[in-house]
Ligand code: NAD
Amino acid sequence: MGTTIRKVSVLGTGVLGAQIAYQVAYSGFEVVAYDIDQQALSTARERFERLSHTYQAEVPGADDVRTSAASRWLRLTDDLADAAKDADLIIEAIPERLDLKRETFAKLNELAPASTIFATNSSTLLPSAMADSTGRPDKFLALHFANRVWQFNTAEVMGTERTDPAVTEELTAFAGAIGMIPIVVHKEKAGYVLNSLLVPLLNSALTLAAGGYAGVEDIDRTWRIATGAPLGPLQIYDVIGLMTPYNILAYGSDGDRELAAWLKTNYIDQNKLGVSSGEGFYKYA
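Present the coordinates for that one chain in the form predicted on its own.
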């Protein structure tokens, strides 16, 4: 496989965390998926079942045999010590709150072997903001995946000034071994490459919708027609899930917090969370 990593734990089984765990298992690695309680794990099992069908429909070569194998490689737990005990690599994909991430990494440092590499999938936070909490800054970096990992298969690898270059090389090899195209970010940048390009677009679309400047469908139609893109920005929001942008905006500037409040009142409080709940900016079967 080109990597010494064999056992991987993924913390968080939300939309992207579940995709990461399933993709790693599908690629033949032993995976433990962790979440905070049995209710969250029950939801995760449903996500993994849906992913099995999605892979069979959309991934070349996927069939019952390969997706069944992925299920056998994938184990769920709500015990953090269990998730950490044998891991070669732990990928954190929990909500975008710096305090929560720092607290989680501090716990992991006590529970995981000294050799375990820690990675954050944070889409906006810099790994240097968490590095000291890990207790192993030389073995810590960001490994950021795009939503729909089986289709938009980039993995951004971004270390800090304290990350051992050998760890960066190891994670780059690991990304390739799980079917991703590694994108090495040479120095820290909030938003990495993907979100440095994407987030301004999404926030501009949200500002237009929240301000009543144009309707949701017209905002998306304008982008699709003018650029040839397959999805409009508000459709992309639905795919991502509205909780992630809400959590990011809620801790941002005054303008960001106003957008978060609008999103909460008009969508989140009505359980319009995106594709995963059946409705967001659009309705889904």
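Predicted model only: the values in this text are computed from it and were never measured. Positions refer to the first chain, counted from 1. Basically, rigid core = biggest C-alpha set you can superpose within 1.5 Å across the two forms. What changes on going to the form predicted together with nicotinamide-adenine-dinucleotide (NAD):
- Of Ile178 and Gly211, one falls in each rigid part of the chain as it moves between these two forms.
- Relative to the larger rigid part, the smaller one turns by 24 degrees between these two forms, according to C-alpha superpositions.
Got the form predicted on its own; could you also share the form predicted together with nicotinamide-adenine-dinucleotide (NAD)?
No partners, no molecules, just the chain.
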């Protein structure tokens, strides 16, 4: 399937925004990466430099020639008007705050051509909560990537009731053109497909461990042996980092708050935050 999209702007050059911008540039599209100031852009440059090494080490066929080409396709700016002015597609990967996203889309609507498609990479906010702020709800949808886009290459494509089906089709084709496996979500669903499957599994594993029903290693072993999965749920939590479930559970139901308290006492207060801190449910070299 071909895509008519040529010029892409990515807003936010943090963990996910930098990966999305790099992957799109690596796939041969012209990319403008926008962040709020020069300080953020200098961090972005470092992220892109690290990504070029990661791609060379981990992506089959990614040699110096291809990563240098990706860098040439990538331009950085801290001027939103510059990022918006002739983009065919703008992908938003700014912090997970509804007010900030709505405000940003409202500004973009003034700055971008009427034909530009807007997409959000939000993990937890529904696109319908932002659709009116875009001023073009028919050309707005969620395009949701997973962390480590070059390796975990799903792109969930999820419109609202107001998204033009032709726009969903266009972004499905675009996702394929940038090396992603497009997963079309036919109706709005918090958590898309991936997190609708993953979050209940991860939280059930926490409930088993916190309740003392089984040991950490046995919980993971059971899942790996019985399903053939490469990682158990608590190993996955170590990769995600334990602050993420803690921050979510701490504001949930009574049961969620008990799980959060257990995580805090046994892991977070001891700086066992997962792979990033060298220890979580497991120890890392």
